[in-house]
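Consider the single chain below, provided in structure tokens and representing the form predicted alone.
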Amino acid sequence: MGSLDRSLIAGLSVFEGIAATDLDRIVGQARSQRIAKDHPVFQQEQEAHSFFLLLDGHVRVVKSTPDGHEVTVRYISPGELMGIAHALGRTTYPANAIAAVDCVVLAWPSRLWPAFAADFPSFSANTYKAVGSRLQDAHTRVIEMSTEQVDQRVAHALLKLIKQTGKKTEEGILIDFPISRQDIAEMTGTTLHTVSRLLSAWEDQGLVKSGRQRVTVVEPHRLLLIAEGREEKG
């Protein structure tokens, strides 16, 4: 493999505001990994012996409790850094990161993560950034599973997986990677007989269409509606 060239940041959010020359020597320093579906970029509790930018896939955050269930956190899009243990002053990974479909990931080793940091304040700062609206997300939807109606909830989630992944087809806004029931029930604190029975029920009505691992969302507005509690009960 030749050396990486800064085309593949250059433009990410993440690497905002840091000049050429620097973001030569940070794509410098990474090598280029392609995760087949299904197997981990990295395990939960593993050593955390590097960090992660996703160039191309989608990537499932999933959280193993002490009680031996899997619960689905978030999904990963192009563009975002994980396993970022040593940000968060952890030397282990919080969650298992799995490739939703076939990945490319950059991979650098952690111990250059302190010099990153320093060298390029904007990096750092970004990833601040990047760390802090996903605990906002979490927090988020701490609120929503105590507060709102499961209908709502099912809702939002379908809802920020478009805003997320997002693929305009004929029939719809399709989210744009292998999805199950049960990844949604996951997401929503829920069971996989509640998902399966909402989302029969709003393919009757043409909000969305589901089938095997793909969810399309025919009608956002109505869904925000719902997500929102201000749909009329029919």
The other form holds:
Number of protein chains: 2
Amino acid sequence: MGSLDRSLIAGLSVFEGIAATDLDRIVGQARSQRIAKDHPVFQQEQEAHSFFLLLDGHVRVVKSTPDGHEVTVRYISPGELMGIAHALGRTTYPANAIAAVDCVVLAWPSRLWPAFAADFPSFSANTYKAVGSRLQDAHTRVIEMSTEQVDQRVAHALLKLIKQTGKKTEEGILIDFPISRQDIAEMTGTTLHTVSRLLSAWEDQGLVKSGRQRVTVVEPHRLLLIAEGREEKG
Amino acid sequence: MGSLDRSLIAGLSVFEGIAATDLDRIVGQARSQRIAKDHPVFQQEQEAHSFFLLLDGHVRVVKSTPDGHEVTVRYISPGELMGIAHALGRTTYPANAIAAVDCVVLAWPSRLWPAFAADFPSFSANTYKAVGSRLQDAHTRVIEMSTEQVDQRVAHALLKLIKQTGKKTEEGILIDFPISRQDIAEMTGTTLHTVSRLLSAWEDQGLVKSGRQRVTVVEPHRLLLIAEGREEKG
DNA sequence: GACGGAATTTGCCGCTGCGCAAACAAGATC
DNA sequence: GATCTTGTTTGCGCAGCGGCAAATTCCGTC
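Please supply the coordinates for the form predicted together with another copy of the chain, as a counterpart to the form predicted alone shown previously.
Everything in the complex follows now, all chains and molecules, and the chain you saw is the first one.
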């Protein structure tokens, strides 16, 4: 707890262009926190007491509907902010954030947000840019849901995941955290059964290799063809 | 062109808390513009030379996909900003904005954006709040597309429209601009045929009244039941 | 008032993909 | 190593809804 220093956050795009002494001040006001796999970082509808920076691990952001459906909004990678309810003009968290693996985060009390935004223009500029690109992601998502078939959406989701957190292996590009068929279904608006059928079919064609909570994309290029609807079903 | 004054924008939430003299300065730098029905305010991928405030009329924001699909992102009502690409960290417009009826807008050159944001903290705060709520709308949309059936989505869309631009008539609540079955289909990710069938069925049950590019909701409460999936199909 | 174009309605067919159910596999636990 | 839990696979049936096509109605225009 006493050993936090600016090297943790220097170089992250959110803190780009901020002086070293300011970075120290910023980090000095954070507390670091471990979140065990499958535990929440924050929860939907809760008072947004803190905002967070993910230092290590992967976090799944999920919205629950009143009727029991779960929709995965996005995955957070190291270096990204989360729980920034105040930047959206909210006082409660809009979704659940669940650690997909053991994670390390920095947490700041929300009351510091206005001061950060005022004192560090590049911080607020970078944050709002991030919000802007999330808005565009969300629109892309809406368009995909409106115009694409399930196989295209699942293909797009896998491509996004390997782009964001892909790790080269000798077999192909591995999604670098445990992800179940159910998780993929919640990202794409379908059911785990349909995802399972698709992955099985793609595995037969040598496009992917997958196992329990593990997916490796073997042929990204052919997957892209499916994502864009340019390949007939096999 | 010479007769613009602050009364045009005073009282709008985006300009809340800004002094009268500043409002004059802001309006003084705008030019007002008429957009005829079905003409574009700005177009997707174009250089974002200006940002706009809708003074009168209704504007449909539509994204076109490479394969020829059109998805309606939102409708803009008087008092709302649009084309604020710079607030999202973009230099081109992300979508087409089409006048649903004859419109009047104020336009500012985009290069004024940074100065506005710096000089009028409440302007930038209000804008980012608006972006935040659009992000939440987009997420809501994703959730609806993922978990709801077509009839629920169309019901939700109609409810949103009457909430935003509903006008009381003796028959019910009228959506106060021309809107076709095709338009509703593009808002909900379905086809005009399905929308037509749904509206016909609902008309038989007395839920709505509709005609050529006109929809009136007669029984909002029962429509809400459908939107929430609590009513069996008739 | 007749004509032409655009929006809407409606029938029919077929496919995508979901629901249900049951078997199966892979880790986790003791 | 035996058992339990959790994730995955797969078959079968069917319903929601999209595609196609044709008829119809509405409205602007000449």
